[in-house]
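Have a look below at one chain only, the form predicted on its own, in structure tokens format.
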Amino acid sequence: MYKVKVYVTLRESVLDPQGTAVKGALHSLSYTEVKDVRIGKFMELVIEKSDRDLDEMVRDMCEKLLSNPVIEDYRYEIEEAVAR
């Protein structure tokens, strides 16, 4: 079993209003110190192992569904999970 951290986030060129709210909010809570906010997803997946290629099956999962490749980037981390 494998355990896949995703991390997606808006691409730089790509305004980011709720980034900007929270920042705001951050600030009238007298957080001034923060000087930008970008918001994003974050999803774990455990996956079985099979002979398919695990790398492969996750930029396929991440490109198809779990990102929007038109404004956002991703990443992971692969982890051996330990069965319980």
Contents of the next structure:
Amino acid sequence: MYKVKVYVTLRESVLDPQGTAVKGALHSLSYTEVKDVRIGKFMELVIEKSDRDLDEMVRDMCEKLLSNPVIEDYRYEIEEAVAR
Amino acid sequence: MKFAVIVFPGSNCDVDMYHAVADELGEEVEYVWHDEENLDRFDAILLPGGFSYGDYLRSGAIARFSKVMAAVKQAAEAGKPVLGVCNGFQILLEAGLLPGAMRRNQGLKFICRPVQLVVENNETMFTSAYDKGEVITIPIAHGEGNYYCDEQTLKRLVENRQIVFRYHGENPNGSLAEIAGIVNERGNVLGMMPHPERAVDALLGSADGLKLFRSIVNYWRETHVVTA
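With the form predicted on its own in hand, show me what the form predicted in complex with its partner chain looks like.
Zooming out: every chain and molecule, the one shown earlier first.
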């Protein structure tokens, strides 16, 4: 089994209305050092070992469904998990 | 002329859409569940608003993989009118039938109120009954209608006159170039955030949406009914 952690964020070029609001809130809490906030999504997939190439599979899943390439970027980490 | 109203789990403007076509327009219309694979018997396809699949992951992201979407693509390729309103627009974007994507509204609020639109292009099968530059009142009801596309795409949209409706006076959600509705290059797929199906009776605030449905019928008659 593998545990795959997928991070999806809005592209740098795309304004993030939620991030902008949260930055304002942090500033009002006096954390004026905060220059930027980007809000994204974190997904954890548990994937069984199979004949298919894991990297290729995860990339496909990210591009087809988990992220929208028009406005979002993704990255992922793969961990080998011990089956219980 | 026969319309299909596609119903996904979580659609909630399907009844309004049906009412607009059946009662106000007086044309044939049928609900079609999302697992249907054949839309050949229909002349036009309507994707209503709502929260298909709970808007999980992203609005429209899961609906685009439902069985009926392959048939919607076929209908679009065959040149039939395909109209997506609100969540229907979001589904068309996710499905790649229209370019771009939706972000959260700039003010982060869900906005539900009538807005003014300008008819930018009245030479489409959806807008021929409007005058060019006509200002109309149509309600919006969305939290993610902040349209985005890259510069190249925007340039193409402008050059091909694919921007059909723009917000007039104020931009409620932060949409790029005040975009409220766009068509594909061929001009037979329209996506728009405002709800024309909720503006078909003056008693209920506005009847400005009716011309959109009339335009579709006029187009269909011109291309399908042989006059003696």
